[in-house]
Amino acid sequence: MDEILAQASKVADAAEVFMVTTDETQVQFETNRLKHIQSKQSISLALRISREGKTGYATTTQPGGGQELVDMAVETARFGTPVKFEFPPAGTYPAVEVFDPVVEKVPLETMVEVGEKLIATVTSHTPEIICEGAVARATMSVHIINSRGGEVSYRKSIFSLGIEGSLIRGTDMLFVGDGESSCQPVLSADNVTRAVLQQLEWARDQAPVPTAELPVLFTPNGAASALIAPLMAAFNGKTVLEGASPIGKKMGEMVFDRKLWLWDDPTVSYRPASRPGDDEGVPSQRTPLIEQGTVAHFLYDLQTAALAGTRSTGNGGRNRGLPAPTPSAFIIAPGSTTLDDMVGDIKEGLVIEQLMGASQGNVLGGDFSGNVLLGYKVENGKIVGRVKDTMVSGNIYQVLKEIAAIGSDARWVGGFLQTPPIYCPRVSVASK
């Protein structure tokens, strides 16, 4: 890497090299079996460049090829964007534990068992369901430097495991899944184990829904398929500066009800989205987005910072190219109020644990509108049924702008977010 970057400063204004190193090992399962056993390792080195005021930027996998990504790098700064920022300068992180040596040490056959136990508790509990599943653990390195100092290297460590199940009885189909991730060993499945038989139970009957606005409560699986994705994009910092976020010129305005409280923080330790630096080499920081249904800020890396006149959040994220502003790990905080006393609360409503679909509405706008994958018929405060041929439709700054209740155990979502489940007093609702 130094050495590229010497290279690269000889022809360049500045200069930054990006290496991650990734170390996987997955045991998958297909129709309650094992199916197979995967390792592999990869690594990706980036060479980004300024040079006569553009952009160069150059990729490869092969890590002897210094010479040819620089050359890569100086040729398409011909056509680059115009670089608006500085590369950051040496500099203190924080300090956020996102690596365990025991994961790399956790045997196959444990991680075999694992999977085996997950599967063989949800199909003793019925046994006509088919599942997938697969427990992972990973290992990578990062490393960034830059031409004016600029210092970053972490190892970070991943490990998960999920199941998804599936029921058919004629035209009936029935969908479950749960999973969890960690930068710590999970060797019990106990928590994905709980969630996927309580979706059954509750699945064991179906319920008719009627046409019409009603109470919905997002469970926080719910949550991440419906309402989440109109969030990252609305606080994106490049969304604000092209004026196609609803929001952007809100900062200091309530926008949703006081109860709603949501920061990116990737500094929470041992988690899959954590880390000391972004992928440019800024601290990472919690930064507020939403206080008491106020807007506090937006997501920015260096590019769209500079350009908007403000500085990073540490927000730069790349995915196969260039760096951009992404989300690291979004949390909601949790409320006071239990579950079952907000299903209690519902005379005729939804539960929501899945959307499918709900991203390929008018995203920017807000909207939301998926078919229920898995949603549960609430009548008189409980749930009496599984819910068939129904669909959920809103947009967000309405819903969101008068929340019932927000729940006081909040999880684990895909290791990116972490929300309690949310109940919203009114969604349209659609049956069949």
Contents of the next structure:
Amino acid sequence: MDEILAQASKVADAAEVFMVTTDETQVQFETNRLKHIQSKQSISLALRISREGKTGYATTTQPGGGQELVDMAVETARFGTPVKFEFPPAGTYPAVEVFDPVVEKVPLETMVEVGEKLIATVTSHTPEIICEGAVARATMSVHIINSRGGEVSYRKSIFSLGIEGSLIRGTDMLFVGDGESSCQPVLSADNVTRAVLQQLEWARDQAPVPTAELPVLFTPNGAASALIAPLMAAFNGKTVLEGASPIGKKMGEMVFDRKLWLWDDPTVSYRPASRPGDDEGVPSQRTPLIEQGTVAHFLYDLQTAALAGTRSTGNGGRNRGLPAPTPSAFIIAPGSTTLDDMVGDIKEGLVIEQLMGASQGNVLGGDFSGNVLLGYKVENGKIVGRVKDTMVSGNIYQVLKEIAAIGSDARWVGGFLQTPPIYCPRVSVASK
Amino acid sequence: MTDIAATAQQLAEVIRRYQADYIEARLEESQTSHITYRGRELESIGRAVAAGGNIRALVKGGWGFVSFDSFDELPGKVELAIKQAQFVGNEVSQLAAVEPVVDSVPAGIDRNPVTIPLAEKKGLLDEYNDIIWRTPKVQTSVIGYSDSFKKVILVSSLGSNVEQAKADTSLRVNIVATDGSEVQQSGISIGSRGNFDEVQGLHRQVEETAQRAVELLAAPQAKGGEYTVVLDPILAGVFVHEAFGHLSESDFVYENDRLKEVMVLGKTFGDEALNIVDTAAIPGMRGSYRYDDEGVPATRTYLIREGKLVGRLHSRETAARMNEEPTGNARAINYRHPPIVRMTNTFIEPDKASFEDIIGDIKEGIYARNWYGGTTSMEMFTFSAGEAYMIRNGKVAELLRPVVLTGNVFTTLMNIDAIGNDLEMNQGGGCGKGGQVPLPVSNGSPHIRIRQCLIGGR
Ligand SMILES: [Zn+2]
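Starting from the form predicted on its own, produce the coordinates for the form predicted together with its partner chain.
The next block holds the full complex; its first chain is the one shown before.
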């Protein structure tokens, strides 16, 4: 890395080398039994330079190919965007616990046992169900250096398990599933098992749904599948800078219900999305986004922040290509109402566990619209069965403007979101 | 850089020294470039090279898989894959018999798109961007261009040794228009098998797309509910891919007895006029190849013929386990993943109806065009049209906000009651499955009409 930085510094005004190596092992179950074991070892090296005021960028999987990397970066710098920022100098980083050395030592046998137990519990509850599952452990090391002397490096471990079950009766198909991940070993599948069994219980019968505006309760999984993509787009500093975010000019205004609090936090211990610094080496911080329904801040990387005349929030993420503003983990504050109380409050309505294809519409405008892959009908305060052939549509700027209640028990979903259940009084439901 | 051809030959030797029911090594080197515009400004321009490989081993029905970027200690990686497979395996391995293949397949293009000067690519995108920004009320836009050229070598314990070169180019344009707090968008998606010409000359189409985004600001939203819906070839192609294609991928089916009952060959799925085909064997499309990633030759597979289920897509393992012929549909998006059963070029064959025949007797319906996205849960599908119009008294009427269509796959296939004579293939799609996304595919159809289709709305 140092050599590549030195080579790049000869032809560039400033340079940054980002390297991540990952070693992952996964045991996979198909049709209720162990089927595959996979190991993936990967190296990714990215060089970003500033040359004559413009950005150059290239990546490789071969650390030995330094000169080729520098040449490609120089080639792209002829056309690159004007560099508006400086790489961060040497600095101090918050201590964020994301590495547990035990993770890489968890034996294959143990991973298989955890998966088998999970599947056995689910299949003993519902013998006809067919499950796919995976138990995975990974360690990664991230290292960033730049020509201003900035440097950050850390190791992270991730352990995850997940299950998807399908229950087929004729052409009627029911899909259930859940997962859990942590930077520490997850050797008990109890949380996941409990969630899946609950889904199976609630989906035991089918119930009809009218086409109407109905109260809808989004479970944590349901909120993740319907409401989060529009929020992520709206709070992205780049969307704001372009003027395409519906809330871009509403900082300090109450756009959402006053019960709603949202922040981005990469500093929570042992969460897979946590890290001491972002992918540009900017120290991690907790950034409030919605406070009491009021727009509080947006997420920035270095370049976008410079263009917007503000500071990076430590949200430079590399998904594909150059760093861009990226949420680390969205956290929605829990409320004080229990799930039972919220369900009990609904005379006729739905509980949404999974909306399929919800973010295909006008996400930027706040729209969500999807088929209920897993959801339940509530009648007179009780879940009476699963709903089918039902479409739920709305716009987050209407649906989250008036929230009936926010649940007291928040859950992590997919490692990137912690949310309680959210109960909305009126959402459009269309059914056959 | 590592010479992957030489490494592959060494690996072919190494593989021979080990005992397993089947071992393969797949090595890959690739180069890519991308240019992204966001708004008026260029957002990102970059180049990448990658090289790596994987070993996959089968022992007593269990699979081991090791992928890597470092070519050091390859025999150790072969041993690890075998050890993993042994750890899993506890039955009899089954793989459909195929002949070993030794072949070398060129990319079939005049010039490698990655080596076209960045200045030329950027110049083209600048022209498109100028057109977009000449349109009033355009708030922002994204243009994403990317290309790739890769060489993949497969060697296996069967004695196969296949080298294939593949190129790909894709262009996506998304334009956002705003008016007060109203936000609407419209887009195009073009792909080709590495032929840069295909993404050139789209000036007119870009202009129309920008204008449509603006027009949508004033368009009404469809009222949610059931309609007779006519799909254009692009959207019908997405429908056939999403709603039916994924169901015919045998890895979902082969060990699932209940799904086998649903997907039993000979069962009626639609009207006699309905014929659905998947084939990688027609050259030049984005899902085309000569051999899949297990070295099995590409075929042409009828999935539905005259309304009846007659075939499905297989890897060597699913074919053997279902006692059917292999179809050459095991594909991996890159060397970091094992091959899984995937579609290639999937389409509804044309019938006789003209567009006028199809819409002529619709009193009130929806004409849904273009592609925005789609997904399926096997039983249910949901996909989004890029644009939509009301049909009133047999005529295409006012423009609507984009609609989301959803329904039960089986009912909806049965409800297709008219198939046009105007087959068109769409090369802009990318398919996702098992974390391998976007895999180049194409899909297509003539115009089709669906009775009683559920439209989301408010
Ligand atoms: Zn697909």
